[in-house]
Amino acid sequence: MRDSTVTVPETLLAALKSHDRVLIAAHANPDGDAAGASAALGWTLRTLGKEVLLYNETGFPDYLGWLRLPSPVLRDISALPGKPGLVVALDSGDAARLGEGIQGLLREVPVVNIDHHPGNPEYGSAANWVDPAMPATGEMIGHLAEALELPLEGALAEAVYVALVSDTGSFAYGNTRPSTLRMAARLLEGGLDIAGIRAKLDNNWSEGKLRLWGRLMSDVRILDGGRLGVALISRSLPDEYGALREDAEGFVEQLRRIKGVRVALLLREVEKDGRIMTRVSLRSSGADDVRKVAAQFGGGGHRNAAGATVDLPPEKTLAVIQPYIRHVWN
């Protein structure tokens, strides 16, 4: 039964119904919400008889390699078999997060923007559905599917569930709403194998990832009187343990588990266009608003989970970001 407390914009439904070739794009370096929402919308539109392609500049992470997809994930816009009639942007607080390669296409075709990040400028030219109260973009896609009178079952249900648990910490974070739990119940009623999905999500570590996390645990820094937990990851560190770059995902959550830590900070060294940069992941609990910190560096996110990219190496990034974190406490 559809949740009557959530209203899907009619302009969005009309835009989806009026185009037969749809490209679905989510932010680069996608998390479970971005990937799950992409797959869920793809299955929704496939059921309506639409021609669907998924796009992500960096591809989907290996740990979601088991997720059933409605199409291959393209990483190069030039590989499109033809121009789509519509682009749907998912889980991207602004158009730039979709990556450089797609920007030209966004200016040429209508765009639908579906997102839950505060501060989204509503860049969709055809329709916008931006709701920061939603814990996950995947939940929004679940409501969209139900508004189109589609049952939440099969591959669609799996994708929605992955999105939900990714952005709610398996329904443990403060952003979890009654509507989120009601949707999870409807997924279960539709036959979703929650135990099977959890096993695929949780029991897929490589030895390299295990060794990498062990090293990161031993190198954690506890600063500012125990209130700040920090981990730095050099570009070469994953290679030392036979791990993938994406194997560091989720480690920042472990820092938040330390008693007394109010802000967890993960600084990952990356190289782009010959420059050394740092991808910053911030986590907090309660009233500590790390989105304000990320915003100072051109990033964004949510109050208790945010990120940015800083044009400095990790050690220097730590030095410049600490005062902003202290300001959040003050």
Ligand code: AMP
Contents of the next structure:
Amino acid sequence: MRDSTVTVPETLLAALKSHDRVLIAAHANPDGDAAGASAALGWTLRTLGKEVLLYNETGFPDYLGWLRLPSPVLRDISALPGKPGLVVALDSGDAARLGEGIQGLLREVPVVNIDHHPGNPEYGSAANWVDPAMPATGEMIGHLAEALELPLEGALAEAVYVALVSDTGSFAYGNTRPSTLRMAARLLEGGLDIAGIRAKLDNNWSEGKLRLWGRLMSDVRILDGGRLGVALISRSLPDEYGALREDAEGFVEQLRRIKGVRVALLLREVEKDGRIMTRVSLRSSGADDVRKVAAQFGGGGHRNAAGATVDLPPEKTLAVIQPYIRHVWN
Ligand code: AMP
Ligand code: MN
Ligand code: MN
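Having seen the form predicted alone, could you give me the form predicted together with the named molecule?
Okay, now the whole complex, with that chain kicking things off.
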């Protein structure tokens, strides 16, 4: 059953229908929404009889290794056997977030852009569906599948659900809409095993991850009179606990739990092209806008969840970002 409150653009449906070989890409370092939306669209197009290629510059994270995929995830465009007829970009607020490797292809073939980030410049040459009121790109793919008269069942339903819970904090953030909950109800009606997915997503930590989080919790810095909660992670810290770098994903949500904290800031040291840089994750609540802070550093995101990569080590990043964060409550 389709949701009468949501309209999927006809241009988008037409673009998808007119190509038989489709490459699906999402932003690099994908979260559950980027990966789930990619898988969900892949299953949708496979069911329509199309050849589906999944692409992600950094691959999908290990913690989503159980997610059923319609095809393997390619990380190298040059290894493609021939060109796709169409590229669909998902959950990527601008074309650059898809990674450098795909930029040439984006100029050569028609592009469909499906996303929920405010400020998305509608970079799709064939069609754009950009709706910042949508909590997750995965919800958009669910509506798209239903517009194509596919029931939300099996691997498709699983992928949509992973996207929804990832970007709504399991239906708890302010971005959750009635249409999101109605879609979750249809997923359940289709036989989705939500407890099974919860176990795979959450009750699946390594001992090292738990110990890493323990260390991060004891090292938390509370700054600016209790309004700013900060955690810094060096590149070597996860190794000390036998944890993976991706195990720090989601820790920023813990900082937001502290009473009085209005901005949560996670600073992860990364190395790119031989340079030490910092991946910044920002969280806030209600009217407090952290997207503006991320945008000052070339990043983006949503009002209450944003990020950027800064060309400085973590301590220096904290020093330069802190004055901008004070604007959030001033
Ligand atoms: P994260 O903190 O990595 O979970 O990201 C939170 C939000 O910020 C997501 O909506 C991301 O799409 C967005 N975001 C994270 N990093 C960047 C970046 N480097 N550029 C633009 N948006 C970003
Ligand atoms: Mn995302
Ligand atoms: Mn998203």
